[in-house]
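Okay, so here's just one chain, in structure tokens, the form predicted on its own.
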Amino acid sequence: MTRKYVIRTFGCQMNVHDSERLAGLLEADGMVAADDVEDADLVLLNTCCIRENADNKLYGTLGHLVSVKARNPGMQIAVGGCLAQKDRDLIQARVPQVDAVFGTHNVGRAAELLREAAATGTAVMEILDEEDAFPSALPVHRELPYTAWVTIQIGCDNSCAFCIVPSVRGKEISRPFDEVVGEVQGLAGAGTVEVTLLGQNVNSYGRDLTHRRPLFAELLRAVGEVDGIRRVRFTSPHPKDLRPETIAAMAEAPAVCEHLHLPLQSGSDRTLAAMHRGYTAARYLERLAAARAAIDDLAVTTDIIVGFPGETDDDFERTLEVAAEAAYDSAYTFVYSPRPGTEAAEMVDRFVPAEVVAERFERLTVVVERSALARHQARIGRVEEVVVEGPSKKHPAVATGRTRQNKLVHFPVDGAIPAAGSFADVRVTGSAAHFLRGELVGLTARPRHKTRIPLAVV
């Protein structure tokens, strides 16, 4: 009988792509996807450890799975990913029913470890501390054939005081240039029209290959030239490493989308220094201005942490000022969460009271949503090219798609919803802080061309 699996993913885009690779490995091993954990022979949890609630989610989910396994003793439970890398044997100590634990550096061994656990009847754990080279390409199972994640780099060489990623993902290792381009060519040949390049700090891609200069701008241009690829995105860049040649590539390569995610984290120079971010607020705004001057119709999103240890009222006011000046299209705002093993987690005597953080968070939300709504209102009347994602979750007769700026657009259609991955022209008729509303003008097969604008020197 064919065994069935379910994968549950927690965390960032890197984890989402790792789950696609895990699904590919399991299917190469003869398994098929199950609709529900009750029908599964294997439930694999791919974990995150960036925030404290990730731990709570994992152990809450494991508690439920233990009860499912009691009804289905043959079911296996596996835990992989960043939290597995961090907690190691703690997971099986807390939940002995877990059959296999593996970390971020041995995803390719998942199916083999599960076979070993089944054959021996004992739990297995394998955590590697580091990888010496970029891991070999693994089979991938993608839910959406028109879009794909492409990992160009693993690990991180930065030392942000709040971040545990270097501890669980290891040092930066870049994937060979030709291998990345080759994967994108293969994806395009299979019908993919949009790719997102993934790395913890994509701006420094290739520095370990050349031993001197990053290659990210060249990679953007090369991927953008692959026949059949109409949209190229990337995440995440680091502001200190955003270079003029990368801005130029974004401005000039037709396939590269007009969307830049540029994490601010704080607008206070004092807090940025404590975070070890490597830039000041003024330098951040200079690079943002250079990108906007060079790239026509650029949408900018960001990450901001509220309540970093030692953040004063004045520090937070600086963050509000920078957020207002930057006028973001959207922002991911987070309450600071201490992660054991990071420098900031040791600053216990400087933690900001929860009620103060909550009040600051609400004030920041007002500022961010004000600029987001204003930028969306400015698009009313424009015709946007969108990639159709499918029907709206709330209204089956309404289609959902994304613009090149990565803005979500809802638009009603007569008859069948256009196929996922098709392109449509949609006139924007209304807006909210987090999405646009529109009307279908028509389906289109033509690519858009980018106007070249002189690059502002950084």
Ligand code: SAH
Contents of the next structure:
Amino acid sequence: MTRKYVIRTFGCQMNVHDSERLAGLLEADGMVAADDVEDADLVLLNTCCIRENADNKLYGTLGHLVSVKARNPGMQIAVGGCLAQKDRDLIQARVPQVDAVFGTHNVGRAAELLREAAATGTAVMEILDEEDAFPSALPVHRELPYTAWVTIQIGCDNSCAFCIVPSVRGKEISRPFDEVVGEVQGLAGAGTVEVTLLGQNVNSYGRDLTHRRPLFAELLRAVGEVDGIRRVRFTSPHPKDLRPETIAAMAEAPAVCEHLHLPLQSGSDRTLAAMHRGYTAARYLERLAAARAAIDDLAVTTDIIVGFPGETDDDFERTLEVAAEAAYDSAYTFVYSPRPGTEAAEMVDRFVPAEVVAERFERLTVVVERSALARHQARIGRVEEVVVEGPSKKHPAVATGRTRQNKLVHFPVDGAIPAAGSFADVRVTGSAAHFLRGELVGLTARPRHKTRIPLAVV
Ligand code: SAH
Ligand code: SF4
Ligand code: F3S
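Now show me the form predicted in complex with S-adenosyl-L-homocysteine, since the one above was the form predicted on its own.
Shown next: the complete complex, the earlier chain at its head.
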């Protein structure tokens, strides 16, 4: 009988994309996707460990799977990803029912490890400490054919004091330029209209490949020129490495979307220095202003951490000020979570009390939602180009799609929802902090052309 798998993904886009590869590998191995863990022969958890609640989620989910496995002893449980890389043998020590554990550097080995576990009847664990080269292309199962993640870089060479990513994803390795462009050409040939370039610090793309800089700006232009690609997105750029050339490429390459996710982390120079972020609040705001001046109708989103060790009321006030000045379209706000092995986790004597952090978090949410709402309200009345994703989760007669600024828009349609990947013109009629409402003006095949705006000096 054909074996069925379920993959549960935690964490960031890198993991989402790794899960597409894992699905591709399992399918190449003859398996098919199951809808539910109850009728799966394999449940694979692709884990994250960026914050402590990510750890808790894994162990909570494993608790549930163990009870499913008790009813269905033939089921295999596998754990991969960043938390597996960090916790290694601890996972099987805590949950002996786990059949296979693999890390971030050997995703391609998952199917073999599972076969080995089944053949020997014993649990297997394989964690490698690093990759010597960019992993070769693996089969990929994509949920949505019109949009695709494209890895341009793995690992991270920065040392932000709060962050565990460098220790679980290894050193920074850029994928060869031609290989990236080649993958995008292949995707476009198969009908993909939107790509998102992935890396922990995309602005430093290529610094291990060539001394010729800046390669990321060139890559954006090259990918944007691939026939059939209408939207290019990328995540994440590091503010310290955001170069004028990248801003120019965003402004000039018609396919590159008007959206910049620029993680601030803190608005206090003291905190930014303690975090080793490599920029000041003023420098951040200067670069943001340059990007806004050059790129017409730019949406800006960010990540902010509240309660980094030693954060005073005054430091936090700076964060509120910078967040208000940056006028974000949306922000992912996080409560600082100590990660074992990171520099900040050692600063125990400077941890901020939980109730102080909670109060700051609420205040920051108010500031961020205020600007999000204002920026969304300003869009009312405009006609936006939307790529349809499918029916809205709440109302099957309402379509959901994304604008070039990556905003979610819900709009009612008469009859069938347009196919995922269709382009529509939608007039914005209403707004909330996290989405827009609209009405369909018409389906379109019209490519969008940007006017060229001269680059401001950064
Ligand atoms: N490479 C990206 C960040 C990846 S992690 C960058 O530098 O922009 C995504 C976000 O998680 C970070 O931007 C940060 O805001 C948050 N984060 C990382 N470690 C954290 C921790 N220990 N506690 C709370 N939030 C954290
Ligand atoms: Fe973590 Fe900093 Fe690297 Fe981002 S740039 S992954 S926050 S160490
Ligand atoms: Fe999490 Fe790993 Fe991404 S720790 S945020 S899944 S790189």
